[in-house]
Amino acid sequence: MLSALRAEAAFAPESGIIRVMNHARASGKPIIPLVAGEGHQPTPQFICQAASDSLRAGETFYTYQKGLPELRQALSDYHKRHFDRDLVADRFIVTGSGMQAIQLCIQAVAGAGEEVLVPTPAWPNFAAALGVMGAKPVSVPMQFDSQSWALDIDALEAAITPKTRALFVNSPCNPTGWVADADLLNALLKFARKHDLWIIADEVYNRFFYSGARAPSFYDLMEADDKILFVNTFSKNWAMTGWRVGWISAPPALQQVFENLVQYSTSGVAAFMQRAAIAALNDGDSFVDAQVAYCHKGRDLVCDALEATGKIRLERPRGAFYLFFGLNDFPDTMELGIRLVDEVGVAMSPGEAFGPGGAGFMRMCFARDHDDLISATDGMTSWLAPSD
């Protein structure tokens, strides 16, 4: 039966994240869930109310493929507030999740047999989405020197071939929490210009930055004609993971291209969900600030506890809401993820799920209830103790 399918679909890789998540669900016992990339808070009421009001008003019909004009303007206003850029509403295309935003950008820039450079460790869905499209993800492992993660421009140069079409940049990074500073972003932009590459910029965690109001961004450096496609989502900032609403920010000349791609995939995002997104953008800054502050405390809590064991190597993440840590005695973290569910009652993501650069590491989401984080790190500390 499988042989009758396209090979790219039939052999799309199983997610290591979902494998551990499913094992935890099937265990039948209480598990502290630190595996998925989401917090514990439900969507705020003011966002839900906007969706409810829209439904009661009868907004249940087909709507704009590019997104409601009011939402696209709200995105323009949001970027003016946080990036001090006058970006016209025509830059923004509303998508059915950040994942769909990534898929549409891949469809636009990389086809069968073409290549995209992907610094790893990286969220596995990007490489998998490339593979399903028939394109090739080219992993460029980042370096970890026991204190910090680093991306080497020379390694990117060495990975270039005549088939290279784009560079994927996720900063702040899922899973490592690495953040590209302004100098590195500038170097990456020069690299892309030199090789005439598209940059797909995943800045989903831009507000989750622990040294200022937001992380450095390609918005700070780009010129109008730069080939940069930004992908983003409402999932993280506004606790809307289950809503599946995202956006693309692209040069206005491409809006018809992306409208067409939306039309031939989902034909648009439900109007009531877009009304919720408008409320999030217009009225949700204080909620985001509170979430970031909460995650900052969670980061320090788990880092302090695990560093004290003396058995874990890590960089205290500068952004996002994940701790990516290594245990020297456990090189196979796929097996380790299953063991931690069974023996400690904690679910975390194995580093191998994030590409070659993630071998030997585990990802812990710290955007969770602080009592759960304390219980999880206490359990980890006790579990590690017998090897003393």
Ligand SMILES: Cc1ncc(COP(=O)(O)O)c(C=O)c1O
Contents of the next structure:
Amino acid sequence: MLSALRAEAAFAPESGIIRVMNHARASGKPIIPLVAGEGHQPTPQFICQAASDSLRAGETFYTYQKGLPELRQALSDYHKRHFDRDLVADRFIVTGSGMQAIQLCIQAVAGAGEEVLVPTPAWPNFAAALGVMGAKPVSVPMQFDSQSWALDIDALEAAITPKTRALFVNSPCNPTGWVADADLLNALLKFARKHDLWIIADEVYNRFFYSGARAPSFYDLMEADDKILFVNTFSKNWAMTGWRVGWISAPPALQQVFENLVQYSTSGVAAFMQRAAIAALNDGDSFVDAQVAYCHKGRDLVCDALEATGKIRLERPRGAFYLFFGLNDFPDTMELGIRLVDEVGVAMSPGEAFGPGGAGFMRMCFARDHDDLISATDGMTSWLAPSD
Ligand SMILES: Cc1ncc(COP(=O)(O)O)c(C=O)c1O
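Could I have the structure of this protein in the form predicted together with the named molecule, to go alongside the form predicted on its own above?
Then the entire complex follows, led off by the chain already shown.
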């Protein structure tokens, strides 16, 4: 049966993250869930209220493919507030999640057999979505020098071929928490201009930055004619992972193209979800600030506890909400992920799920309840201690 399908669909890889998640679910035991990329708080009431008001008002019909004009304007205002740039509402296309934003950007720039450079470790969905499209992710491993992660422009240069169409840049990074500084973003932009590549800038964790109001962004450097597609989501900033709503920010000249791509996929995001997204953007700044502050404390809590074991390699993440740590004695982290569920009662993601460069590491989400983080690190500390 499988062989009757398109190979790209039939052999799309199973996500290593979902594998551990499913093992934890199947165990039937209470497991501390640090595996998925989400916090423990439900979406704030003022956002839910906007959605239910919309439904009650009868907004149940087909809607704008590109997004409600009010939402696109709210996105423009949000970017003015946080990035101090005048970006017209026409830049913004509302999508059914950050994942769909990624998918549509791939559809727009990379066809069958074409290549996209992906620094790894990276969130696996990007490379897998490229593969499903018949395009090819070209992994460019980042280096971990026992203290910090680094991306080398020469390694990107070496990976260029005549088929290279785009560069994927995820900063702050899931899973490593690495953040590109302004100099590196500048160097990446020059590199993309030189080779006439698109940049797909995944800045979904931009606000989760622990040494300033937000991480450096391509918005700080971009010229009007730069070929940059930004993908983003409501999932992380406003605790809306289950809603599935995101956005693309693209040069306004591409509006019609993206409208068509939305039309031929989901045909738009439900109006009530878009009303919720407007409330999140217009009234959600203090909620985001509180979430980031909570994650900052969570980061320090897990890093302090695990560093104290003396058995763990890590860089204290500068952004996003994951700790990517290495355990010297456990090279097979898929097996380790399963053992930690069974023996410690904690679910985390295996590093090899994030591509070359991730082997030997585990990813822990620290956007979680601090009591859970304490129980998880206590459990890990005892598990790692010699049993004499
Ligand atoms: C780096 C990155 N990009 C995009 C997304 C997509 O977010 P969503 O599909 O929940 O909107 C995620 C989710 O984990 C992510 O980590």
